[in-house]
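We begin with a single chain expressed as structure tokens, specifically the form predicted on its own.
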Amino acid sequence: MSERKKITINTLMEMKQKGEKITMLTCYDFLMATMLDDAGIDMVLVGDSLANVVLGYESTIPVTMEEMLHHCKAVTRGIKNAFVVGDMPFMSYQASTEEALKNAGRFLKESNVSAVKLEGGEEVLETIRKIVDAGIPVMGHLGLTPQSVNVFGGYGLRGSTKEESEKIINDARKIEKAGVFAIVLEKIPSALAKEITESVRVPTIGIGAGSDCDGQVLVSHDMLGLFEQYKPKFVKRYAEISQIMKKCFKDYIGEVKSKEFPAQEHSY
């Protein structure tokens, strides 16, 4: 069997050209990165979702760059193979292209994440273009863009209607000129999402934007049943992780209670 060999960009943009699908899900912390890439995922992202699933906030906004930074170590300790992106968090982009810039750049000298990600349209492009220039890789995310959540006002599907739909196609072909090596599709119509994936030249990876993107992208503690507060309709559960491991914790209290554990072959 031969080694796996470590995911570039370019390795991405020529799975997209031969029509292999890129995997890619959330991570926070060392032990499930050594998991994810045990397993061979083609890339990690470091997601702002950590402010919900990890930190327990409402959305995402309230998560800071030092707490990105804190969790990007740790995932990046535990990767070997797989590509790593860490979210810019809320207000680390926006004020102004130079902080925008120092904030990526710290990504990748504090974290040793392979690229950045960003949400945004024709609004970030200049910031977009100053990260790029600078050497750093950037991930575009078009659609339901979560950091919005209050200007949308809810997590409802984007690009419905006609004018919406318009300035999506146009906001990927925007992006991609000004330097993105890829973009997240959220939440749109499948077709939408099909249309943006055949216009650009590269990698669409889609959560909740049907099955012909390049790729796809869930919350890993989504997918695994470990995230009980809801289930967006996009999310397949592979598993019920909460489930056992709540088993597995009445068990242990059970047995301590009833002095079952420790018992004579745990003790010294």
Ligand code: KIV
Given for the second form:
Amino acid sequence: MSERKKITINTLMEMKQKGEKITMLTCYDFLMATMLDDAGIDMVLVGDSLANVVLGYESTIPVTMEEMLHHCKAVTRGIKNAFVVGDMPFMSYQASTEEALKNAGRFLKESNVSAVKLEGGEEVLETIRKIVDAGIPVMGHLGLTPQSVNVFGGYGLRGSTKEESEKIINDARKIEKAGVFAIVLEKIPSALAKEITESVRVPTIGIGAGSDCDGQVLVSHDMLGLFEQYKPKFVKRYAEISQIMKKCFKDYIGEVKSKEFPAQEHSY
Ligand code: KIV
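Shown: the form predicted on its own; wanted: the form predicted together with the named molecule:
Complete assembly follows, chain above in first position.
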């Protein structure tokens, strides 16, 4: 069997050129990182969705640099080959380019990720340039950018009007020029994602953006059926892990109460 090679930004670019789809899933801990890496995932995103699916916040707004770094460190300890991206949390890159650079640097120095992701287009161009110029790969994120939920007034589809779709296409071209190595396209019409994918050289990674993107990303806890609170249309559940876990917990509780566990074989 051939040894898997470490994925780099060059590998990702080659995959786009060859038409080979790029796979990405989110991850927040060591154990799942080892499983994703063993399964052969190309990219792992320590997303700020950490806020919702692990830390129990209502949105991604409250999650902090320290919380993100803590989980990035756990994930990188479990990864051998996948390319790991750390998501810059809300207000870690918006106040000034200097602060953005310092925080992006912390992701690489303290948590050993290979790149950072930040949300936005035109308004973050200078920030992207500064971080990339310092030697830190940046992944862009356009369309539904959850850190701006209060400006959008919700988590609805983006890019459905002519004005908005033109802004997203122009933003994609601008952030490519500023130096991003890939762009996440979230919850936009498939036709718009196809147009963007064909008009930029860097890979596009879609989530709710149809099948024509160069790759796909989902929140692991959504696709595993581990996070049950809500399920966007774009999520495919590959299992109902939460149901299995709840059954295990109930069985354990029942067996301890009934004194069926521990049995002789579990005792010394
Ligand atoms: O935080 C996250 O999980 C993300 C993905 C939805 C792309 O940004």
